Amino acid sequence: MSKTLLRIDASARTMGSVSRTLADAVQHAWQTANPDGRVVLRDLAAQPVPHISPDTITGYYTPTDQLTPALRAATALSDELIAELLAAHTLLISTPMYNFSIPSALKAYIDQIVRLNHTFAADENGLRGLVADRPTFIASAAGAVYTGTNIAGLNFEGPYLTTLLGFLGIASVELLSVEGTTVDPQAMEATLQQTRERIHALLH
């Protein structure tokens, strides 16, 4: 069976997006290493995922055999996105940093896939992820330079995503970041080159 790469793009920009450019490099390297592989694209700008509704939440906590037609409809997209995630051998998330964290488009997607008894469980043993670990890449772009500066603590994007994925059961996460995209062209070029070299080392 051929492998599948699930790529999720979150940048509002489809042109000139550094995070998408970085994800292109990851996808190219992955396809080179997996010539028979299949890429599933989920572009959250071109096809936004709606925010969850009251019926969606109710459906999440209703036993399957008690779901009404309305609740089944309200959770149908969540079912689809979760199935897509579980079927992927490799996960690639490309995202810019907006206001120190992720775009709302990506948060809407996350709220559809983080679901009790589907991607995580809560029982007498506490909370545990139900998603099998798989290679996961986060291609991130930030306008400012955070690493090694006095604003490093304002970067909530990477810590949030790695924590969230770990909660679901995905521990094999590689964070690929480019910084200074709007304020420091030299830093951007330096981190972009370093990240491209890291991608090559990871996927070849």
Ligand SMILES: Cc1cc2nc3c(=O)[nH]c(=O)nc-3n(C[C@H](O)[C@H](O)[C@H](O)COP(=O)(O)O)c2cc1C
Second form
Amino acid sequence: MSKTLLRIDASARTMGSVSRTLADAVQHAWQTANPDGRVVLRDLAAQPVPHISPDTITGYYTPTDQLTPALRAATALSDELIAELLAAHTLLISTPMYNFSIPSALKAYIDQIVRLNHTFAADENGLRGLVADRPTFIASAAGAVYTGTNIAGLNFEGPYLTTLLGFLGIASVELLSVEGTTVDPQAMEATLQQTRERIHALLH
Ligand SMILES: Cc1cc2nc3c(=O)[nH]c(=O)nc-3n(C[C@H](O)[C@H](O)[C@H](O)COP(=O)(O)O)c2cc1C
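To complete the pair, please output the form predicted together with the named molecule; the form predicted alone was given just before.
Below is the entire complex, every chain and molecule, led by the chain shown above.
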């Protein structure tokens, strides 16, 4: 069976989005390495995933055989998104930094896929991820520069995403960040080029 790349885009911008440009480079390299591969795209800006509702939450904590039609309907999107995630051989999440973290569009998606007894377990042994590890790329863009600067501690984006993925069981995460997108266009272009080279090395 051919491999699947699940690409999730989160920038509100389509034109001029650095995180989407980076994701294009990852997708291109992945498709070159997997010519028979299939790309599934979730564009969270074009088609936003709704926030969970009270019925979604009740549905999350109700055993499957006891779900009412209303609770089934409220958890149907979560079922679909989790099935899509579990079927993917490789994950690619592209995201800007908004207010030191991820955009709410991506958080709404996360709230649909992090689900007890589906993607994580909680029992007497504590918390355990239920998602099998798989190659995962995070393509992120931030306006300022955090790495090696005195504002490094304000970056909750990459650390949050890698922690969350690790919680679900996904440890094979490559964090590809372009920082300083609003600071110096030339420096940003140089970083983008370096990151493209890293993508090429990782996927060939
Ligand atoms: C609503 C909003 C909030 C932002 N917050 C931050 C921030 O907290 N820190 C930062 O370094 N850049 C911030 N930026 C700048 C973006 O991270 C930067 O423009 C990045 O390139 C956006 O990703 P994109 O190019 O894929 O759209 C913000 C931009 C927007 C629109």
